[in-house]
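Encoded as structure tokens, the following chain is the form predicted alone, with no partner shown.
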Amino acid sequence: MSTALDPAAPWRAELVTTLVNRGVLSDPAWREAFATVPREVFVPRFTRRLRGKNEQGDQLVHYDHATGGGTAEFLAAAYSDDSLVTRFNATGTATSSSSQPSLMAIMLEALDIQPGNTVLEIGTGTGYQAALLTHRLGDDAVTTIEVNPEIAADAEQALARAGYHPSVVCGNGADGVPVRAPFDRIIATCGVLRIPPAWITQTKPGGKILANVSFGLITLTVTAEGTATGQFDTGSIGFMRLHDGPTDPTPPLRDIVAMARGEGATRRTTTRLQLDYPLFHPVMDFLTALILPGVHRTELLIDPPTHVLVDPASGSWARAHADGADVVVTEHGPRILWDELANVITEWINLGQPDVSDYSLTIDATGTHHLCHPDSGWTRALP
């Protein structure tokens, strides 16, 4: 198609050059669905984040395609390798997004498609991803699942716009599809903490899942005995959670500081391994969320800086700050997590300090997770 009649023709070109060139993107039928398939129908309104642009920081930059769909501006803004947020919630929350395209590439190059596969998708969101695998394996190979009814109501839309008909369905991913089952690949675009048994009953034997846990993307292959296992490839990726309703029931992180702002027990002590170890260390970031499912971790910039665990499920809580060469602890509830906090560091310590790569995770046929350091042996079952 002439630039003329597709002006977005050049942009989309130069993503795929960008792509290639940070090494994500080599399968040149990826390259040619990239190519081809129109970001901007996908992404009408959006917001992108540029980082660092004024005196105060991160900028929100809002884009409309009805009032700036052709112009140069708005298609930078579609093809670049942004991660662009499609839709808040009340408080402000994104709540939809379409991935960073490079993140995207990394992924669908991952799942390793093969002529004749079928694939699932979990998180249709804007539909963007889910015209990729049709634009390679045409509309009967491909079923996405969007827990949304609006968001999934303008995907297949925007997807029948763009000249691609997958099964669209409307529900909760963590249930797959199984009037569409088995599948050759399940590729998801939420983050699980767990994968869910529908995952592993709807793919076939030697078959693939992808998806984002905790923090780190991982590949597992599934067995004809249910089981499913594989290394995990990298960490410091985030998708928004899977949610088994159309509004996410996560709480803002402002209520959840606030549970740890009351009165509670205080000791000192003189381990500082918790205040050692930062938040957004990205292993801590993906052992925490594993191993300490439903605890959320932050920091008050408070004067001196605390550190917060609170885990809303138990009303426990901890909130601690360095005092010279020690650290004082108050905390509250039946779990103590300042100490749960400790223990996995010094786990990860005595093993050498691995990367998020240097796991593997097995899920045996009872469902249970076992997180495992292959070099060293050891294995433990995540809760």
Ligand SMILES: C[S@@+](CC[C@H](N)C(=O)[O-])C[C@H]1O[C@@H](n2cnc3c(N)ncnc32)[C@H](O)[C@@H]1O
Contents of the next structure:
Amino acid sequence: MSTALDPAAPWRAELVTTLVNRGVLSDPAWREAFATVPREVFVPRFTRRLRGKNEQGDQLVHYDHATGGGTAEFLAAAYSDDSLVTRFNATGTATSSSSQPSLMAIMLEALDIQPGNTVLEIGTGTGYQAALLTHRLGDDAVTTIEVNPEIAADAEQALARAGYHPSVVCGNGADGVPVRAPFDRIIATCGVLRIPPAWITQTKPGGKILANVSFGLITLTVTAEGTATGQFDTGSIGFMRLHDGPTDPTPPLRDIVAMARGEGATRRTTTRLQLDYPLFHPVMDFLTALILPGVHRTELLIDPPTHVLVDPASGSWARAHADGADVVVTEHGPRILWDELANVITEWINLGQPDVSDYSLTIDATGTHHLCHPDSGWTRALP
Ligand SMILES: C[S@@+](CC[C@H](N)C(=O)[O-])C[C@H]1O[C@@H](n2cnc3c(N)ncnc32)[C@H](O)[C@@H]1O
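Given the form predicted alone, state the structure of the form predicted together with this ligand.
In what comes next, the whole complex appears, and the chain from above leads the way.
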């Protein structure tokens, strides 16, 4: 498309330059795909989060093609290196988006596509990444699955408008797409805590699964014996989670945390590692999500600031705050979450505080996940 006919062409070219300059896009074939596929077709309405743009913190800006479609403002936002939220549920939680282009580029390059490969994408969302894959591999080679029927239908239409016709399937991506299997590559754009067994059985021996497991990005190689193994690449990645139904049934964090405001048993302890390695520590977030799956961890900005752990499945919770050199812990339920968290942190300190990329993951033929620290030989079967 020439620039004269396609007002978005300069914005697309600028996005490619940004991704190249950020060191995440070097493969000429992916460069060509990003330079050609029109992202604005896949995001007719979206919300962009501008970090720290007002006194309250982040600012949410809404864009609608119907009112601003061809304008520079709309195109600049559509081709920004930002994730663009396209759906929210009734409680205001984001449920679908076009992922950040930098992250897409990192994942597409890590996928190590070879000529003639077939790919299954989990989480069609807007269809933009499916379009990038289809542009490179052709209609027949790409299958994409989306759990929400409306989102799947919109994506299929957008793909057709852009001239792409991969197989768009509506269903639970955890089951894969058996009728189109086996695949050379599976790429998941919604996060998981465990790799669903179907992804391994539906990947050819020697094939690869690229997924966001906990807060880490990992490429797993599948063997003929039905195992999969790989090294984590990087941490601090938090895709929307894979869920079973059309919408995410997880209640908002504020409702989960409300459990921890009840009556419980109170004790004093001098163990304060949990406060020393607080939230948003990339390795702690990664390890606690993997080793304590289903446990929510947050901090209440009250006086005194209070650390909260909740496990809705067992009804266990703990809330804790510093009091001089001590920590006052109030807790309830069968699990002693404050101590479980201390054990996770202590194990990590004893290993020399490795980074996310120092860990590997092996899934054995029974589906058990083993988190490993290859340098020390440490390994732990995950629950
Ligand atoms: C971050 S968005 C995907 C971005 C997308 N690849 C794109 O290019 O726009 C995550 C998507 O995964 C979908 N999803 C969540 N759970 C799923 C599941 N079990 N199976 C398939 N899709 C799922 C969500 O509905 C959402 O649309």
